[in-house]
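Next up is one chain by itself, shown in structure tokens, the form predicted alone.
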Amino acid sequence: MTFKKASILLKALVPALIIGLALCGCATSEEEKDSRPKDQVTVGFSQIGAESDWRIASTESMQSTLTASAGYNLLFKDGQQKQENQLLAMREFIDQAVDYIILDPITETGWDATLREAYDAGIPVIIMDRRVDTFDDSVYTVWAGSDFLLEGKRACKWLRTYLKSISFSGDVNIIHIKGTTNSSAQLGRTKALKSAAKKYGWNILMSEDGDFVQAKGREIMENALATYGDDINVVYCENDSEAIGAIEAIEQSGRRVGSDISGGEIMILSFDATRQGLLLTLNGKISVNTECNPEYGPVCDEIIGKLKDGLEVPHEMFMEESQFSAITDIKEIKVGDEIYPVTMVDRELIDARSY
């Protein structure tokens, strides 16, 4: 075939070759939810990142529970910790006419208008872990997670039993790690906090974003120690990994850490109870660990069973948590009417913890 011969066959294929993409290529979300197989549930899984050791067994948890021998097709974004990165998911997850959302939000506002976008698409969106704060909670289907206020009540509540126990007279000066600013677990530990030294007496010395991280939480604590130096008694680190950063700069500074404050060891409180918190938990370099369960996984399982099946679920599900020591003295607390137990942490219990 001579050049000219095939460029004038190329000219007569091009348009059917770009009606045939059009086809192919631009079915509409409905063609596209038709086109999956009728047993299985496509869900989108919209992360806030992978800061954490939390963040990372949460992730884990819902990968190794919705997965195709189970019936779903699970579509998961990662937000890399920008908010814009999981709006951009919302509206991918939409376009794609998934069956289900499951959204962990980094912050808790901003998200009214997506929101409202996957309610007029049909789709049922279950907010897991943080919470958002919009002007009507019915665009969503479910909040399941965490009571953030009451993990940080705990955690001051065990504080003063413990400083009670020993007697403790002296000044509690406490630098204040706080969580990512403005997400729901940042919102509710810090406010237990505020309050409960308000009511005790306590000194917060200082109070800042160390955004769930080691780097900032050893950051934070190089910079308290230069500023308030030997007046520290008392870290409160709103997650395990910002503790392990402010254990390290701690120890770094010829500090010791550990509960005997009175012998001017510097007491660390934290949260999550992680595998890696509840080691230094256990080693006495954190004397607290109040847990958050990250085992969203089956959870979000049983809310879609529930859904498919045309059965009502609540509109807030609460995690089951625990509290973790190894100080001895301490077995419970009580915190308004209701008695919580302290529980004793060995090498056990930690090597039979999946996160």
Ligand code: GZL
Given for the second form:
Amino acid sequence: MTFKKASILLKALVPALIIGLALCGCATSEEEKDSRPKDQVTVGFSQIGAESDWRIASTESMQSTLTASAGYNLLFKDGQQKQENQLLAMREFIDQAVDYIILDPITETGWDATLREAYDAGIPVIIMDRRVDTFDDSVYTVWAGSDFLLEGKRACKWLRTYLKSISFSGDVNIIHIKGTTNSSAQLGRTKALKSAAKKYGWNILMSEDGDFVQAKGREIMENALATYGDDINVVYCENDSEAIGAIEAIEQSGRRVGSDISGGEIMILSFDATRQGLLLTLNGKISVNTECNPEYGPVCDEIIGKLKDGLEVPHEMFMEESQFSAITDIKEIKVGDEIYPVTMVDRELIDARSY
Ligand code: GZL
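Switching conditions: you have the form predicted alone, so give me the form predicted together with beta-D-galactofuranose (GZL).
Shown next: the complete complex, the earlier chain at its head.
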């Protein structure tokens, strides 16, 4: 091919080359931004995974609220339980010059550099659900989540109140199925249990990471039954998925779950108050279920609305949460100076909930 023909061919190829670069994601952030509809808010959402019913409800809340008809272009990335996947997603969002990033961080540490990149790129970051532990918390705009320590305190104070109500004088021997190590939910719920056990003289026979998943909850419970057998009378599960697995293992072993620990039943405490969890609470297999609210869609929609309008948002926002039981003796519990109601669960209540 002569030089002349090659140069003609190259000139013809250049536009195709630019389009190709744009399609392969090699366009610059500004080009990406300019290619998007101006009336849409582009949000990059880095979700942890789909490990539990709670997580699925959380994703559902976000995807059913941040919709195109509501003016959003939601870019959803499932981290599949790996922090590196979430960090990669955030970097992609930064490269795409999204308008906002929403992050539910699988664990609390390891986010500083990427959060700083987003901050330097002028992209507001909303942390939801679990917390991040950063050197400088000004790198994110707002955290909206649960008070996990209070959730644990409410669960433990319910147990203390219940044991007193039945004048239980025996040893309280607990199997502790933790959530994902170093996640805020695990850190808070575990801290509450350890503090209560020390204060009230309860024995924590075993404490293992169940990663908030049903299979590990079952596996840990099977091992615990094999090791501690009839000594076990309480299981503290840090979410409903683990509780479902633990209940399977207990019933498979021939023992019963329930609140009659004097009669040999094993009492289950759980968190999340998902539909499955509340159905087990209704039939007495879970004695108390402390809610962890996954409805972050409306919360994030409200935050973005305010930020778009240049309004202030608090740096911290807490979710409203309840506690449920079918044991009618306890209608409220006191934590510190606060009185918290215990809601009696029934089928109508469960069917009326959105998750
Ligand atoms: C708590 C949330 C936890 C839930 C689990 O806010 O991060 O993760 O309690 C979920 O069910 O897996």
